[in-house]
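Presented below, as structure tokens, is a lone chain in the form predicted on its own.
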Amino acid sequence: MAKDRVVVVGGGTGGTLAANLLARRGVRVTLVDSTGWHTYQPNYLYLPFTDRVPTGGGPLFSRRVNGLLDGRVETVVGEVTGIDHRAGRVQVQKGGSLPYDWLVLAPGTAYYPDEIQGYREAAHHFYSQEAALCLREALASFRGGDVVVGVTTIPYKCPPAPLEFTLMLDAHLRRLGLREKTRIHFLSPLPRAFTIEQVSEMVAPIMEKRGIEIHTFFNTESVDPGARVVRSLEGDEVPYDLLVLIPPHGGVPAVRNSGLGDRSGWIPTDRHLLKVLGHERLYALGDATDLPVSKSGVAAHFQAEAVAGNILAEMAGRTPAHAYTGRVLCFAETGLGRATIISFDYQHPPRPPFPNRVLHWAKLAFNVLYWYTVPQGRVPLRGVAELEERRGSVGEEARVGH
């Protein structure tokens, strides 16, 4: 087993997970990373609200990814530029190539703002470090008007962080007391706020009780920044002073140039086992997928156990049989200190509870907690989400007693 080579590409949360599962059971696995930084980006979300920067020598709210992994695990730090699939090659700008038995592909995925007329000219998001920091510089400026929050296209990473945001948004408002000089507006290319229904239902009448007009069956054409509108391929427009818009998301050029991804880049993959569907001895997880789950680090977490095991059969000469259920589980702020949890898999929809306190400050710990957990294989918070998920149901039925 260990004269077999699996190459990891990627070093997020399913890459470095998947590497250090694999290395742990004796097989030789090197992991490729553009920056050789593991960045936990959940945290973007935070930026735009606070004058509080970590400092440090490297990005924010990151660690060097060979800190993370398994000392067995060869680290390369390159981008990917090709992979040879045929030949069983990995090729790195500057490193040369590399030859693999198994390849596990967790890339994530690359922005093509580009994709919608007007976007760099007058657009924020926050899913970047850079665009997080030059998004609180232009809330630090707001003193009232319109502010535009919407979803471009689907699928994007960490589905439920625009509704994070512009909830997070109204409460920063209020206590700036600028909440009554601005209008919220959230855009969605759906006939709801959010893709799970069950999610919608529980977060639309907040956004209502708050004044935040969603606007559904909004797909997003162009922006115009002389105008100041975006507008929709329905032919319909939205004023902005303040634009905050999630970037059209696809596969990275790596995947795309290799032929081994969709239309739009994601790589076609089997939903249990994880193969790349019509191929031997390859492996794709986590935000790189066209999986039908949430681009999210937790779902990549999940994903690489499965992954690994099935690698593991493989080398053993045994059928893979380790199938990833579709499990998916991440908090949810709501802004004024509460937020909820989303906790589901293929067979079984989301049973969010009614947002409250404790699960603000559990999310603020597990963002403490990521770096000494999920990397390595363990999900501290697995137990609250089924606390939670009980009391919602136990309250349910309450509620439908009276």
Contents of the next structure:
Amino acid sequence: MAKDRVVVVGGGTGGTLAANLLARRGVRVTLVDSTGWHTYQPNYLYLPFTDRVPTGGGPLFSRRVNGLLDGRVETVVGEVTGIDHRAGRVQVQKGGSLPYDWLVLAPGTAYYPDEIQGYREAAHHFYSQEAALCLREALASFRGGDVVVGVTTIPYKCPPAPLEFTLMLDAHLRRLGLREKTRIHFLSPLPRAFTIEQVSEMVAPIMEKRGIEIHTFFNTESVDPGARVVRSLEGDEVPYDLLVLIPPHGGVPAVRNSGLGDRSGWIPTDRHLLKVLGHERLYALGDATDLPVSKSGVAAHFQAEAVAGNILAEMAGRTPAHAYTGRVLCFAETGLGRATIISFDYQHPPRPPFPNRVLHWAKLAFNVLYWYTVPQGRVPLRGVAELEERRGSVGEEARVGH
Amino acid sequence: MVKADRVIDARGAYCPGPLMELIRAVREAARGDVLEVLSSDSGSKRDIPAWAQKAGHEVVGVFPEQGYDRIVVRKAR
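Alternative state: the form predicted together with the partner chain, after the form predicted on its own:
Then the entire complex follows, led off by the chain already shown.
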């Protein structure tokens, strides 16, 4: 066991935590990451509404991965270009190949804007630093008209983010005195605003009260930058002056090229044990998997605990028995200084409390505390989840709108 | 009983919804194909027929099973 080498692909929330948990138990771990930076992506949501500028010391909301890793983890910076699981080797661009005995895949997702005709010419998003800064510029010169915020393909990362963005945009335009000159449209591929019914039921009346028009069963097919309209599979079209579309997501090229993904490049993964289906000594976690839960850091966090536990069990000759329960927990901003919390697992749908100020401050606090707790596995997140749920359910009933 | 060309097992899924798995399968299927979705999400038996109607496909039926529903749709265009 001591000589077995685990390679972890991806230095995000799940990969970093899995590497740390294994290294602490004496396992030899190498983590390979394409940039060497660990980015707290939830902060991109706020970027279009702030004047935060990159300082030149690296990307925003980011720290070096090796600074977050246990000193015993070896770090390799480079893009993984291929995975040959039969040979037990990971190909790294300009870095040769890394041999392994066990592999943990946590490479996250890639964006495929070209899946929607016209996307590149016309659409903004806030799912990367670069895009969020462009959107900020577009928003700064916006003087009223039709704003369209749309979900294109499902799944995508951080499911509540488009709703949060829309509600924050509404609040932003109110502050600037532009709200009365603006129609806000929200496009959903589903019959309601959000995938999860219980969340939709909570948020739809808030959107209605804020005057946001929800277009349901709108599966975006194309954007026409000339006519300034976005069109759906179902035959509808909506005009825009400012267009914000969540980019189509898919698996990363390394997974697709190695044949380990499904048609979208998601890795078929056992829902509970997190073993890659049909393979031994191969685990996957986080956004890269095909698990039927949110693509979010919190899911990756819980999954990392199960993956590390199962690899340790297998190394010791035992049957892996650390089950991921489908647990997801996230704070969701609703604008105007309020937030709610969405918490569920495979067996229990969420019951989000009405948005309140306590949860907004909890979300802001977590955005900072993240760095000191999550990647190192210092937080018993299960306990925090229960505490926040209880707190949320007794939170103040807040008024919506002005 | 109509035999399905493809069965989409979306049991246990709340997010992404079983509906999206069906929409994806419909995009990939040939006209006339019968698609069967297994879903334990209580909303599916209402949402999936509603989408199929809006998008012009035939709802063959919704069949309750032990702890889940079987929703059968025929791609009509």
